[in-house]
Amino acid sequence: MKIKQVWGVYYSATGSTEKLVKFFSTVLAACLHVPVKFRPLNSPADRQPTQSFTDSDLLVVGTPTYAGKVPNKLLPAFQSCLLGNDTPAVAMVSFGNRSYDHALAELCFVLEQNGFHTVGAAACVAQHAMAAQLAANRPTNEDLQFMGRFAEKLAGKLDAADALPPPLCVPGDANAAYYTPLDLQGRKAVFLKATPKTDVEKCTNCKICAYVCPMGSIDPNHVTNITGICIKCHACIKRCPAHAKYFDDDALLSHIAMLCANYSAAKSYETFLSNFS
């Protein structure tokens, strides 16, 4: 199978995912002596040109994990902004140590019905995005190393492959429910509407919080204002220099607690390659 041009595709609101695609697919491109490329869809605007692969290119799509599943907000962008044209793809999700859940399984399936064909797939655990003691500081070093083992035994498998596997198999179901997040008295948490306040003590006015909103949900003519939805991916949190960012919702907080009272033991990284034969 000839692979011309590897492809980053990446939703990251605090980087782990995006430093995850960008290293396999590095791996992946050197390993098949192919260029390396990066596409974003971390803003609306990065969501908005529509994208087509040939038979030629080969994707790592790469997610973190909402809830078990991949993110509601972002799922039409993974669903309209790329066409394959049975184009090889990598389905990749993050997860905070918690589960994926049905996340790998609804990425493979949105591939799938927009003409990709997944030969790989990979579960990554790395740092939680609303608790940081939740896998912190992953992805290490060695779950690095680990990845680039798997890109260098996909990359020897297509280099040798006439033709595209069957379709893989991966654990979940795609159309499952949404995980139902509970607090720490283990009710259900409702923060749909919790949004993050601003210290204006501590503010700066730099306004990167309102950059890196995913959303472009924060006026970056008024940073306490929120304009638009929150999906609680904590970007604007993790990225203002200022620490001047935060919640107070109680039932927000109550679920962050749950997480790191049931979830602090480590999990591993799950890989999946298709039957090549």
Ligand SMILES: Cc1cc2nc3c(=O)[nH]c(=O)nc-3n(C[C@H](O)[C@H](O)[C@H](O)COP(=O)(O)O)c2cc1C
Contents of the next structure:
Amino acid sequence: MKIKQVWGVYYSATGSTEKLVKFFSTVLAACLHVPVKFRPLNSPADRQPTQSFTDSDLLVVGTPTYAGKVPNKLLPAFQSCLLGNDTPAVAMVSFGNRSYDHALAELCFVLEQNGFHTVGAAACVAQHAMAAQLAANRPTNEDLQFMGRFAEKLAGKLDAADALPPPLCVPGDANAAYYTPLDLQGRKAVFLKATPKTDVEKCTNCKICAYVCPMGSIDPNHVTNITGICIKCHACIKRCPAHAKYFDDDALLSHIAMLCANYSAAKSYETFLSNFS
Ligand SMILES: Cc1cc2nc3c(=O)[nH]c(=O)nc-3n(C[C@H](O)[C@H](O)[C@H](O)COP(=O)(O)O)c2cc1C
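Show the form predicted together with this ligand, please, the one above being the form predicted alone.
Every component of the complex follows; first up is the chain already shown.
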């Protein structure tokens, strides 16, 4: 198959998915001796244009797992911003050491629906956006080396293939329900309405929080004001240089404590390759 351009497309609130997609796409492009370009889907403006791709493009599309699936508020972007025309694609999800549940299956399904052919997929462990001690510092260099070897293998298969292989089968069910977050006592943890607070003593009004909020929900003129939906992505918290943003919602904090108590054992990366004949 003749690939002429690799694209790394990602939604990434706290940077792990971006790192993985960029690394993997870059190695893939180098192995195929073609250029690589990137398309973030992070801000509302990023998600405006619909982009069409050809059968000589190769997309690497990445998203974090939220509640065991593709983040529900980002799903429309994955459904409408990317149009394939028999375009080969690699689906990639990151997850914070609990489980990717159905996220990879859902992402593969959306890509197939949009004219892409999934030729590879990966579920990648990455530091939990809500709890730095879960999968701390992952992806590590070893994780990236593992993904680099997968990119080399996939590039070899694509180079040698005459036609697209059959669609990929990955674990999970694209139509399954979202994971229900639990608290430390094992009860349903309801924190849908939680929003980040601002420590006004620390805040320097740099407005980075407003700029990085994927929902555009922080008022740049009054950064303590949350004007829209909060998806708990932690972008504002992780990227605030003054460490002025925080959550104080009891249910959310109890859920995070539950994750730390139960999901600290290191998980492995999983990769999937189509059946190239
Ligand atoms: C709202 C939310 C829900 C999450 N749900 C899950 C989950 O169901 N399973 C899991 O293992 N990690 C979960 N995570 C962790 C993220 O998938 C993980 O930290 C991811 O790598 C973040 O990607 P990013 O740095 O590109 O934003 C969740 C994180 C957030 C913020």
